[in-house]
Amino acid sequence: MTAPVDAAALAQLIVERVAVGVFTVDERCTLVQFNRFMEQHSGVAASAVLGRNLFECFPELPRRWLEQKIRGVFVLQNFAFSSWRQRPYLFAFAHNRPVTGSVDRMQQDVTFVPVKGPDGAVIAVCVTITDATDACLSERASEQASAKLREALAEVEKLSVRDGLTGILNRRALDIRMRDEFARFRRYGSPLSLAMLDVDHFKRVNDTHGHLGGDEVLRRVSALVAAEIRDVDILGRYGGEELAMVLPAVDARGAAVVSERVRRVIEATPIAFMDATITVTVSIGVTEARPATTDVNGLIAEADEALYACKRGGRNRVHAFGADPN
């Protein structure tokens, strides 16, 4: 005949061998439980701490949080939890997963779990420490994996919209943008403004200085017409070395006005390249929305048409359309 199972003697023998951190404390956090985990991971025997005040016996404990952790339960009668994302961890345990540089200790969850007497009061609180670990080394990696992700994202949408040489709008999210401005120009009738900018004699600085050379002048001219213009304007590469400058709520003489500082700033800036220094000027042929302009390409041909004005007029200046060569 079976002999009957004695519940306390296997109940303690689950509380011994179970792979849970198992302490238990009155009211005055004495400690009257310590499980082989806990001796296991603590490298403190049972026999040292049992009878002793919780915190004499791992002074490295956060007390106050602790203490109000196992105050609430006497008082709230009720079961208490911490997460490892809330509090890494309680007891500052190893942790057997191989060395990662996020994680240097066992990631714990904290459950405070109320015990009662027969006439249903609380008179002690286990506290039981689960590993977290490889909870937590899963989510960093895929949250890392995610902002990776996220990254690769942003820079695939970075290089399918900017000019891979100078760093601004290349010449399909340019006219994007284009469109999309002047169909608010159309709705909304505020002032639109385009202006076209090119290098002059670029073909000699290229057969002077090779094409690294005029590379790296696109590369700062760029550069320094970006640092010229408002946050709401739009830059971007046209082609070869003509830049376009899309100028929202700017007018015809107010784009002269940004493209005149544009063209000083550049004149007054030599480009350094390997051992020599490079000086450049640009022009720059300015035109504005009007009710009579049908679409972007006539915007385009107008703005087109004054840069061509300055080249004729001798370089190393800014035209308005429609406005007196001389």
Given for the second form:
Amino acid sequence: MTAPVDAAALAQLIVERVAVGVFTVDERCTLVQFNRFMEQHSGVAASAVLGRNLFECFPELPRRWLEQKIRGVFVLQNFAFSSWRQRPYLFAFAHNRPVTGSVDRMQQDVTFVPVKGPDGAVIAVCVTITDATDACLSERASEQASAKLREALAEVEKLSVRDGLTGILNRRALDIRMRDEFARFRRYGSPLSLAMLDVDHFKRVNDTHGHLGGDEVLRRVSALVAAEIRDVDILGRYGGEELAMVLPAVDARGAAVVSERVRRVIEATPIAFMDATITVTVSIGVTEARPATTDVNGLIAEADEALYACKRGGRNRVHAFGADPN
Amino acid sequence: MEFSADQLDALREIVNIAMGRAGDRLARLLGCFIELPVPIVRFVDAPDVREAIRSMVRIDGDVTAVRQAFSSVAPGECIVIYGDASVHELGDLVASDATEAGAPRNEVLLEITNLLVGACAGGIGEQLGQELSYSAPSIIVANARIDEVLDPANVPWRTALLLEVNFRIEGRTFLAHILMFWPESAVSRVRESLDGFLADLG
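Output block for the form predicted in complex with the partner chain, input the form predicted alone:
Starting with the chain above, the whole complex follows.
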């Protein structure tokens, strides 16, 4: 026959054995209770601290903050809390993941419980310390995964719009932008010009310097063009060695001026590749959208025709659609 | 789910007394005059909760919302909503670390919330002769639109008892909207407590 369970003894046992730090202080911060969890993690026996001041026993504690928290409970007669998110830990305990845990200390949730005497006034504060390390690590892992996902999404977005080699708009994005600008021209009638740029004798560059040389030429030419145009202008890779410049609010003459500037810069800028220096020139066909222009394809066809005239005329030049070849 | 006229009256009276006491205590603690206008008590269905919050809180800009649960016989949860301007004023309200100028904003928000919830929920509990326990406060949303505070599709109740108290400090722009919710599962216990209160009176 088993003896009846003594409720008080049971409560005592539970407080001692529970996997939560429990200690209690009176109004002067004298320790009046200190459970086994606290002993085991602090390495200090209860018998050595009971009846002594909390801060004398544990001088590393954040005294000003903790005193204020405890005093608040006495004054307000209410619970107080501290989460690991605000303050990683109160006591510098080791956590229980010595191999897999990536934080240096046990992350802790702290609760300050008012202990009321028979007359209802608060006579002590019971402080509980709960190990929140797992929650912390789990949340961090989740945040890291989210950050990686966001980075990946940004990368995908960049790739879907940018040409991988040159960094300017890819054909798909270029088509969309051209369509938009043309629609705007149709609706508001503001000028719109298109310049198609083609690297002269590009096949020769590839044959002489290899495809890597060709790649470098395209990269540098794209960069040189980008530097000459405005922020509102649109620059994209139309084809293998063909770039397109979409120039809103610019007429044919303005487009020709920009194009001539681009042509001159490219002619004058040698491109370093390995031990060699590559000089290239470009041909640029220019056209302006007019009421008669039916759609974007019509605009492109005109610019292409102007470009073709450049090639026939000897390359390294700018030609406007409909103008006399000179 | 409905309360009788007597029970509603009792609830309003309890809340009034409780808020009056809470205002006094907070005023003494913070050293300034507290305004706690008459609380609004109503039942709200989950699909209407967003509209209810919007009409009670009336903040156009971003808000930060902190939640804290309380319990004695009737478990409930408080949501305290702060507008942008109020959040900026927080620093000097609670000296959470006397020498450190500008304690981390979140820490201050949580402390203030704990203060308010303890005063209001605790005040009601006091009137009903109940000792309350509390969970740690936590931030639901920060710098978000008011509609993001509660998602009616994601709450474990269909109807709730809702009590709204606005906490204002005289001479400052600081304003906290305290929303106290009791889900339907707890409402019968609230009703019992009210009956107990009424019985003690008469």
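Residue numbers count along the first chain shown, from 1. Everything numeric here is computed off the predicted structure, so don't read it as measured data. Basically, rigid core = biggest C-alpha set you can superpose within 1.5 Å across the two forms.
Pro270: with the rigid core matched between the two forms, does its Cα shift 2 Å or more? Pro270 C-alpha, core-superposed: shift of less than 2 Å.
C-alpha of Leu61 off by 2 Å or more between the two forms on rigid core: Indeed, Leu61 is displaced by 2 Å or more.
Once the core is aligned, please say if the CA of Val250 is shifted by at least 2 angstroms between the two forms. No, Val250 moves less than 2 Å.
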